[in-house]
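First comes one chain, alone, set out as structure tokens in the form predicted on its own.
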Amino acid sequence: MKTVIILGAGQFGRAVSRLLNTEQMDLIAFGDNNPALHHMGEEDRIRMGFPPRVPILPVDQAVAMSPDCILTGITDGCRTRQLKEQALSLGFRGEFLLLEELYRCFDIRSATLKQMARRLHQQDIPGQIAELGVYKGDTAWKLNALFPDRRLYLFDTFEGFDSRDIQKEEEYGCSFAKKGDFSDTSEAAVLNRLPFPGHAVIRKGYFPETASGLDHETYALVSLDADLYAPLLAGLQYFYPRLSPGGMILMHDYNNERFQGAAQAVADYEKDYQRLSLVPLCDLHGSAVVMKPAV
């Protein structure tokens, strides 16, 4: 068995810690440059998504520990390369593992949707496809290339977030976005990516105003990729009830430090209505899985 150490502690850091090989790896500790994560209590540790007993330690201390393997647990390239050349410098000569590089190369929550897809198709779950929050269309494509014959429905402001939802996060404390985040985005450029851009249809401006006259239409499949808890909790509210039997909804960000505001859409919409079937999945941004019970 190896002993590996995770320099990084935040949640990409903790993220991939769930995902290691415990018959391979052994997880001695996390190295970390913020000394406020260097003396919190195991309650604190454990709530916040460590495992239980691996200590937080400075990156010099961690990398004394002499572990066989050094994961850095950070997707940004500039940040990767400046721990692993600490390391290097306070002479760790053993195997580097750096998440930035598997980032690339596997996908968690692409996936999961191609499973859900497969299944969706064996099952032959009637309804249309949605997403809720396309942004640059990195999963309308996906959505559009797995049901190429189902209407795909495309809701954004594609101006960024909408200022009455930024006061929701404000008010809530779910996340410091700002108004017109992740507006560098278009319609044009969206439905350029896609393989069958006949089938989508764009929805622009707030939702769900934008679902009007959509009242009747039924779904299989849907992607809640909004971020914030206004849009959230108003897709959970409008599509849920219109999932087909066995339909599914893939959920973005439910576990996710930078925006809280999915898990209280999903805690305020069971409290107002009904408790879902959810399933957390374990990519690095939290995703879940909410599936329609079957007839």
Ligand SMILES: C[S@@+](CC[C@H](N)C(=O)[O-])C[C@H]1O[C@@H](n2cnc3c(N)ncnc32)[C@H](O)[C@@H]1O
The other form holds:
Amino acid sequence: MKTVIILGAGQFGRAVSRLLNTEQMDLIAFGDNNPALHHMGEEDRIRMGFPPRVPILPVDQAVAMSPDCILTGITDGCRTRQLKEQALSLGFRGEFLLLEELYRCFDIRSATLKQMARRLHQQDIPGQIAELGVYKGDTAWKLNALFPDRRLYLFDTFEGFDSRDIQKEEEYGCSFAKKGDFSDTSEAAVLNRLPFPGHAVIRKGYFPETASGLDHETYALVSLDADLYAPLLAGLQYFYPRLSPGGMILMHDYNNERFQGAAQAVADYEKDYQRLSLVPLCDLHGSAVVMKPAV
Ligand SMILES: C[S@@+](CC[C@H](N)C(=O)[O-])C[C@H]1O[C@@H](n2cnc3c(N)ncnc32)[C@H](O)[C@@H]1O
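Coords for the form predicted in complex with the ligand, given the form predicted on its own:
Let us now look at the entire complex, which starts with that chain.
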């Protein structure tokens, strides 16, 4: 068993702690120089997604614990190098595992999407493909490539977050998102990236208004990635009843402290409508897969 510290206690550092092989690795501390994290109580830490009974220390104190291995919990290359240099200057001579390098090799969310597509093809699950929250099309082009013969609905304002949704975020304390975040994109830029643009149907504007006229559509796979509570709840209300049996939703940000609206939307949907078959993923963004039982 190796002792490990994770340097960087942000969203990705916490996600990494959930991925750790605890039969081989004993996580003894997080190291982070944000003083607000050092004095947090156990209950708050657990609510934020930290594992129980693991202290969060200033970086020098965490390194002073002389772990066998340092795992950096950030994906930014420059910051990773700074942390590594800091640990070396503090006398650490053990093993480094750099998330930045692992992240370039492994992409759990995309790999899961491929496996979902494979299963949907094998089972011949009918229905169209959709994404709510497209931004620059990073996921949209993958969906289009995985389903070259199906229609791909792309729902986005293409002008970033809407003030109506931001008002709800503030009311419910779900995030610090701002009106217009993610506005640096366009439908043309997204269409240009798609391998089969002829199958894409852009629904530009405010969701759920942009779903009007699509009452009778059915879906095999939906990517819900609008970040905020209101569109995600509306997304579940619109898409789940129209999902084919055996169809799936990739719900981004379900376990994400920066955008807590996804988990809230799922909870409220389950309270008002029905329980969902939901499996959380151990990717860095805290995604989850919702599946409609096959009949
Ligand atoms: C995180 S980005 C999506 C990222 C994208 N799925 C990708 O793979 O890179 C969130 C997107 O949701 C969109 N969005 C949020 N609320 C919306 C709403 N009510 N109607 C339409 N689009 C919305 C934003 O405009 C933004 O482009």
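Positions refer to the first chain, counted from 1. Just so we're clear, the structure is a prediction, and the values are computed from it rather than from any experiment.
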| property | result |
| --- | --- |
| Rigid part of R164 equals that of F147 between the two forms | yes |
